[in-house]
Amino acid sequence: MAIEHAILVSLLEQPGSGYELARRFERSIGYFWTATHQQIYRVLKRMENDGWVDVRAVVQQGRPDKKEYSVADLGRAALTSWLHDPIEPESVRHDLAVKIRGAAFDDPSALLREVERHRQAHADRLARYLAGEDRDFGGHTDGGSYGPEGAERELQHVVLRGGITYERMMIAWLDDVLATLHRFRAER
């Protein structure tokens, strides 16, 4: 996936300025696709030049005017084309897993702090996802139907639930790794 597709999805959900897009990437889209503010602005300019987005000036009181971006017909066509193209399942590249295997040739318990740090990072991300789910989807934590007009929200929620499931899986795996490393520590 290119950043352009993530931006198109975000703008179809709600038009916005480059700053607003960057905030959305930090708050929700960034859980699954990250981009810096600079990347977003650079890509928006290219998308504007390619006719994928429309831009309108929004006058603001007491602040500089801002540009609000929305998806143009060419952008919608590009997204539709991409949505219909098959993609390969992603392969996992996991540096920590390689370190854990490599620990067999050193002191396995030396990885305890690193694995604990990773576990904490996943626990923190899980907490953010759960807070976002509560904030954005309230009583729909079971993934129930949002009704005939709720496809956008329901699909946003199913992606978030995937992130929640992934973080829970990672925490469970890291707990298993920690128990294994502690066992090696006890045997020394």
Second form
2 protein chains.
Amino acid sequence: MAIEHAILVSLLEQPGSGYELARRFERSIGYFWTATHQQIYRVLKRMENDGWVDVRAVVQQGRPDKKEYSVADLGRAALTSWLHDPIEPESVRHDLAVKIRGAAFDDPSALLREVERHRQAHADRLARYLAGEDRDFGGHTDGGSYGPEGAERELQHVVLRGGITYERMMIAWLDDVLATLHRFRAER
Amino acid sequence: MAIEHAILVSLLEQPGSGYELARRFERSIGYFWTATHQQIYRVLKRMENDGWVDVRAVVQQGRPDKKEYSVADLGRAALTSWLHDPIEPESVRHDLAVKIRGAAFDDPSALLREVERHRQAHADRLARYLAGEDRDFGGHTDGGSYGPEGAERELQHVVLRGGITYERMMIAWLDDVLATLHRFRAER
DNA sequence: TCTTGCTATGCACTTTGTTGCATAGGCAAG
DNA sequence: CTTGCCTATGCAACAAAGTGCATAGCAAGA
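So the form predicted alone is up there; where is the form predicted in complex with a further copy of the same chain?
All chains and molecules follow, beginning with the one already shown.
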């Protein structure tokens, strides 16, 4: 099982609607898990049927009403049980690596541009992460915002540091790839 | 599209049977793409119907006969076309990161063991990668083996270096996670 | 008022991936 | 000669995920 647990964690950190969850999956949680809104609504419905979450209709002004979900006891229990279950170390899926090995059988120039694009995308993500880190975990104690505190905050931070480390690694590796491709092209 | 291209690249590097491909997906290609044999056989059949690959029955002694697949012109063209198509930077799926954020709502001791297990798994993988690097790309010119040469070899190497860099990063990050969890536990 | 855009929710279809099961040849050890 | 293991291929059922489409409230500006 999978996305259910990411949703449970997100709802424990902060109850919210499907729409809000979808937006969190574009940032924060999205650093290590992606999900479309269709998927989220579908899973939320199932979780509601299974009694994992409670729903509350929230009337809003100036925008459509929404359904706010929060974690029910059954959901909390399901999460705890999952947290105690060992999981397999993730298996990666790197299309780009396939392309790189495929470049041996093709003109490398197109790949060069592709790798540069990816490098840029990772540099952008890194910048976003660093901005987020400064905003949410920078030294300043923002009296106005009510973010999570203590352990919750520290654990969010260490996960974000993971994202930052990952992006830095990718950039370094893509530089290695670029250098290799340039060498390869020069040889022809 | 996805696994088709990984298979095409693998078959270009070296023709082989479904069984052999499945084993490559446990090593080499498996560093950045996973696939079960069921999946591979299914896709190979489709690729054969589409004329992407050619089949040749190979009679073997001491073991069951096999079907050796190699890339046909149509497959080669399909690969080239894919190589020239831009792809989206991969989206990650880190169950462990979900668990780490979930640990804020649970006893962290269980997670501590889990993270240590993962750290060990990554250290093991790193050791395997490094051994493979030494074997296949170490300075020695092994006159007896006929590995790929030139660009193909260099590109395989840079992908392997990516795997090595990734595992090193994961180990470093998991150490950070462990330290954070220890601190969290000490605070209680 | 018409269009654009954001909030908000959802269905239907298709593709992909996973799990379980089944078959079969041959080797080696007990 | 039976059991276990490796090679080798495949089907069927199911679960998960992605893609496309549809609806609707409300606001702001052209």
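Predicted model only: the values in this text are computed from it and were never measured. Positions refer to the first chain, counted from 1. For the two forms, the rigid core is made up of the largest set of C-alpha atoms that agree within 1.5 Å on superposition.
Rigid-core frame, C-alpha of Ala103, shift of 2 angstroms or more between the two forms: After core superposition, the C-alpha of Ala103 moves 2 Å or more between the two forms.
Large Cα move at Arg93 between the two forms, threshold 2 Å, rigid core = After core superposition, the C-alpha of Arg93 moves 2 Å or more between the two forms.
message = Give the rigid core superposed Cα shift of Gln61 between the two forms, in Å, rounded to one decimal.
response = Its alpha carbon moves by 2.8 Å.
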